[in-house]
Structure formats: C-alpha cells, structure tokens
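Below you'll find only one chain, the form predicted alone, shown as structure tokens.
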Amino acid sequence: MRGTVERGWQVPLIWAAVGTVLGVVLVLVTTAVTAVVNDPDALEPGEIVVLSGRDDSIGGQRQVLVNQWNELHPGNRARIVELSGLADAQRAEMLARAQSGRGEVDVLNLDVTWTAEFAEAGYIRSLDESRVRTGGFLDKPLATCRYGGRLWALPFNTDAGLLYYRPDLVAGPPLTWDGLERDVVEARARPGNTADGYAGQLADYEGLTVNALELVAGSADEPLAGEDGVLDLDGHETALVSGLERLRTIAPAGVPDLDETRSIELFRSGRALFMRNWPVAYRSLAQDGEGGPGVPFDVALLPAGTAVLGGQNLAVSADSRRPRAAQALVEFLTNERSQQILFERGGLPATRAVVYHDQAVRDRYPYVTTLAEAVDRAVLRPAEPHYARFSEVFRTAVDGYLRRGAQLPADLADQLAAARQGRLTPVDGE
C-alpha cells in the first residue's frame, strides 16, 4: 500500500510540475506575439508600391534593388510603378493618386522640387530624425529633403548640370560665360565650321527653368544664392536680362526645342560645340559600338560654377497602410551600399558622399571628380510648395524672350512674387 500511496502523490506532482513548464511557455509565446504587435519598429505586411517616374540607370539598377529587398522581405514585396518619362506628366498623375487617398500607393520617387509641395499638402509623412540615420548624405541633396524645419524624404539620386564640350575645337573648358560666349562667336566665324552654338535644354519645360537660372546666376555681379544655397532673383532684373540674352547669342541658330535626349543627339552628331546636359549623357555619349559616340568630346563644371541642383527624393506617402515598411524601403534603397550600386553599375549619381571615393566608381567614370564638385557647388531651386506655378511664370516669359523676341513683362518680378506665393496676378501695389 505504501508503494502505491507514493506513486499516487508522484502522478500529480509530475502533472503539476508540467503544467508550470506550459504556463512559462504560454505566458512567453504570448509576451512574444503581444511585444510583436505592439512593436513600434515591427514591418507592417503586405505589399509596398512605389510611383515612379521611368528608370533611366544602366540595367535598370532600382529595380535590381527592389528585388534584393523582396529577397530580405518577402513579406513586404515591393513593386515600382512607373508613370511617363516626362516631369510634368509625373507630378500630375502622383499628385491625382495622392488627392483620391485611396492609399495604393506607400512609397513616392519625387523630383526635388515637389517635396515642399507634397508636405504642404499632407501627401507625404514626415520622418522622425531621431529615428533616421542621415549622416554621410551629401548637404545639398539632403536640404531638399527638408521643408519648415522637419525632414519628409531622404534622396535617392542626385544630379548637377555638366558642360560637355568639343576637346577638337576649343583649347579647353571655359571658366566664364563670356569665354563661352567668345568660343562660340569664334565658332561661328570659323570657316567649313558646323558646329554651332550651346546646346542646352531649350523647349518649353522644366529643363527651359534650369538653363536660364544657371545663365542668370552666371551673369550676376554678386551670388544669387544665400547661405541656403536657394536661388533668389529677387532685386537681380539687370542679370535676369544679361542671362537670357547671353542664352539666346549662344543656342544653336533657331534655339530649337531640345530636351535632354535632343540635346544628346545634336552633340554627338558633331552639330553643337558645346552641351550642357546632366550626367547621364556621360555614359551615352561614350557608349561603345551601335550608337557610340560622333565627335570627341570631353566633361567639366559649368562656367562660373552655376550648375543647378537636379535628383530625387524618396517619401512615404500620407495614407500608406504601411508607413513602418514603406519607412524601411525607403532606408534600404538610401543607404551606403545601395547607393553604390546605383552609381557604379546604374550611372546614376549617389546621395552619400562616401560613394564617390570608392575606386570602382573612379575607374568607372573618370569625371566623378568633376561631379561631386557640381554637387557641392550647386545652387538650389526655391523649395517651397507653389515652385510649380513659378517656373510656369518664369519659362512663359524666358520661352518668348528666346524664341519671338518679345520683351521681359515690365511687372516680371511681382508675376514671380505672386507664383510663389500661389496666386495667378499681382495684387494691386504690391
């Protein structure tokens, strides 16, 4: 009996000791799955959209990155959606996208432009700096990112304007407008000559905006830009004028509608003496084989230094459903190793600043020198939220100047006041 006594008290004793065992383990398996749904850092699931305007990298390098992140995160698939290859067309269907706040769409490629006008309107999330490693990014990329004090992207890629000239046909690069000037007239004058004038981005668009400014800001007596870097033209009339009509005396005869691809195919087919163009006519023009490049042609800074600052600039959008993952992406695809791969095998300019000291880079492209000394001597386009509507006022008026002669409106600058301010006239005495 005593045998059996002993065994009876062992029976619950072993029960009891078991049921302490999977109660450790339950209360553990449910601290688990609670502190991962209450964790602030957790990836919400599911699928991460990204609006895009077209891929322009060698071998379509975003997209090689956005499959590497699906490999890390099969949970958090992304997928780029990619809208017309020209700005403005862009901007208006991701603003149309981000006005239905349907929330389809988590992760926005914007130009560096837009950021300030996406944050005014509530159509991107602020990033909480405390939580964002923003150290090793170039400044001025990273100043775009920035509107009244907070932080709403981080940059993607960046770009600089670049002068692409004729090593046959001129002694060097021109350090000044006026020696451009000067080449070109000289140029002109030179018999059998063919090639003519600066071929910049001329047609009525974007690209019209940044070759002026660079024109006006190369013609000032004094910086157009503060310690910001951001161009103001402000009180600048006398070199607003002495810009464009330097513009019109060096475009190619006609100043014909160029973009950046026209641009590309008058320099290489020997018909312009110089280009300015963005970096990624580099790799175009020295392109082996089919297609390889007409004439000799060599790279360096813009006269005077005035390059405008181009690029773009990844946000998460205000309704995404998964701003932590989107948040991620937008991490994954800015840091050091992502944005080396960008430049190396994409050809598109890197955001970090480490990036341009690698060697494979270097020897990839000898001009990153020259590069990431246009970068850094950039000047900004205003960023503020009605930037649209100025350039509109700003290239209506350049585009007559050029092409038919018209004069500069009297009221120019208060048309301009009123576009930044987002009205359509001047008020009356202003």
Ligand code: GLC
The other form holds:
Amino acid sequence: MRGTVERGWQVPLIWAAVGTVLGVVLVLVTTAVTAVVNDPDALEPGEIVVLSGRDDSIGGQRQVLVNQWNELHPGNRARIVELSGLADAQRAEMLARAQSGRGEVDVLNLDVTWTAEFAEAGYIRSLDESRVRTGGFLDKPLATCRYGGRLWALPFNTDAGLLYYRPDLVAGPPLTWDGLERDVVEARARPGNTADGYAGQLADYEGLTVNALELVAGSADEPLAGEDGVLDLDGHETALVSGLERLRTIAPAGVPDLDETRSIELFRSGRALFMRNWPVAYRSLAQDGEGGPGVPFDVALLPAGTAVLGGQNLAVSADSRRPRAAQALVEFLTNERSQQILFERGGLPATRAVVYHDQAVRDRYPYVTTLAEAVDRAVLRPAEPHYARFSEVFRTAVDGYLRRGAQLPADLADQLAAARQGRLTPVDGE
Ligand code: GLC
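Next up, the form predicted in complex with alpha-D-glucopyranose (GLC) in place of the form predicted alone?
First the chain shown before, then all remaining chains and molecules of the complex.
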C-alpha cells in the first residue's frame, strides 16, 4: 500500500516537471519566432551571401568590413562571392544567378548602370525610404540608386575618371582636350621619347564605352548632360565624330587592349604620357609595384572636367530569404565609418560627403579635393533597363573605328536609339 501511495505522488510530480520544461521550451521558441515574425526590425538568422565584382581596394577593405560585421553579428555572418574584375563579366554572372531564382544570394553589388535593368526585371527589392537614412550621401552616387521614383540600393563606392600625368614630362595637367592632344603630339616628336599617348581603358568592354563617352563629352560645344546629369548623345553627331577622332589620335600606338589594371602597368612602366583611370589607381601607383616604385606621377581632373561617374551600389536581392538582415548589412557597409575606412585604407572613393571634409583625410591625401570635384562634376551614363545593349552597340562601333580603321556606321545614332529601347536594329522610318 505504502509503495502504491508513494508512486501515486511521484507520477503527478514527474508529469508536472515534464510539463514545466515543455512549457519553458515552448515559450522560448514562440518568443524567438514571434520576434522575427512580428518585430519589423528583427534580423532573420542565417548567412548573408554577397555577390560582388573583384575588390580592387588596397588591402581588400571590403572583406575587412565584412569581417567586422561578422564579429558584431555572429548570427548573420556574411560571405562575399567574388566575381570577375571586368564589369561585363560581373553583370553576366549576376544576371545568371538572379535568373536561376534559387534564393542563394542576398546582396548584389551592382555597377551604377545596372540599377534600372535589375529593378525592371524584378531581381532586386526597393528600399523603404521612410526607414533608410539617405542624408549624407553624395547626390550623384545616390541618384544612381534610384529608378522609376524608387530607391533600389545604397552607394557602396563612387568613381570618376581622373587624369594621371607625368610632371617630369609635361608642364602641368592640360586643362583642355586640345591641350592634352598637343602635349601628346609634342612628346611623340621629341627624340628618344618613350612615353606615348593617353592610356585609357581601350579594350572592347564597358571601360571603352566610358572612355569614349568622356572624349565625346569633351568635344561638345555645350554640355551633353541635362539637369539630371545624364549624358545624351542624341543630336550630337559632330561631337561624337570629333571626340572619337581625338581618341584615335591620342591613344598609345596600336591602340592596346587595356583594362584598368593594364593601363596602370603601362603607365607605371613609363610607356604612357597620360593615363585615364579611376581614383583607386592613385593608391596602386603610390605603392611600390613589382620592379620598384615606378614613374613620378600626379593627378588632376580630366580636361574640362568631363569625367563619367562610375561606382557600385549595394542592393537586396528580390529572392533573399533574409531581406532585413541583408538590408542591415547594406546599411552597415555604407555607413560613415565604413566609407571612411574604404577610402582611407583602401583608396575607393567614399559615397558619404563627410569623408571629403575630414581634415585628417585631406592632410594625408590632398588629392581628395580633386576627387570630390571630379565626382561632383561627373556625368552619368543613361539610367535605363537596356543600358547594356546601348553600351555594346556604341563600343562595338568605337572599337571598329579605333582598331580596324572602320568608318563609324552612318546610322549609328539610329542604332543607339534602337538599342536603348532593347531592339537590335533600328526600325525603318525611325
Ligand atoms: C569601374 C566603375 C564602373 C565602370 C567600370 C568600367 O568599375 O566603377 O562604374 O562601369 O569601371 O570598366
């Protein structure tokens, strides 16, 4: 009897204990789940995958920032999947992954010219401007994040073409394209001269589009960009022809297949009088390269300040399973502190105005004021869903003209207009 009585007490006790434990577990699980479901700010747990072009910053500063984020957010560690260094290859790869719809990518590091295309195709999510602080970004880089009245990304780094020159071989930076052409022609005539021409990005890829547009903008009598800062070639055939003629004259002999890296190598080796490149090239040149410190150089605005704006913007992938965590990472990578690190340590142009006003930055890198002016005056490439096709048609014509002595197609303007609308050939009568 005693035993039965004792067991009778024990059974309810065990069930009570089990019940309590289950209850606690249930409360904990429910709290965690409702936190993510109900709290609009809670970050969904799990890894964040970032698709990005090659990190050209000195010392891999993008990864440094991601490492810092990971230390602060162990439940949302981020991983960069690095793609090619060439803009066109990056775009093709990003499109392929976005089209697969597998939800494997959370953040896309888009070139400034792809916002419209990715937004229109539904591959990225728009950001709720009432919840994202956009004050403090430079105007033009931020403008490249907008399309159709919505904000689709935040600017990670900006870019604007700069002129690198040899202070030991030219009296100073030419202020006009005529002046630059004269310097090139005079140097060629000098006995023993080996520093030939203007080393731009002349290979057949997006870099050629950018370089050619800068020359065309520099040959126009009036600004080719309207109030929105966007370049428009319509009706500017004369500037188009004279800009490209000049590019053919000033290009180094044989119009070498240069991308950003090879331009630096050519200039550093002393074989180019001028180089057109992005601001990060300054730090590469300032570092001792293979075989020694390279040539003396200085940097200035492109003649007449006709630089094209470049840069990369961080967008949240439409099929990300962690959109809030992805957006939090984007905000972290574009905040003032991250932007200062990217420029100070890595040489990538910051998208936040405050970095350009920091006295310590100005003292250490006096060229930052030139850089700020270049970005401020830069013109934007068209912000359209079919920009890539426009660029391809344009630079194919430029490539034939520069390298193969081909004439520019008589109907180039029509071809470009058709390309901007996503068509291959102009429709009769247009
Ligand atoms: C740089 C610029 C980018 C441009 C590319 C062209 O990466 O930031 O905007 O499209 O160069 O090569």
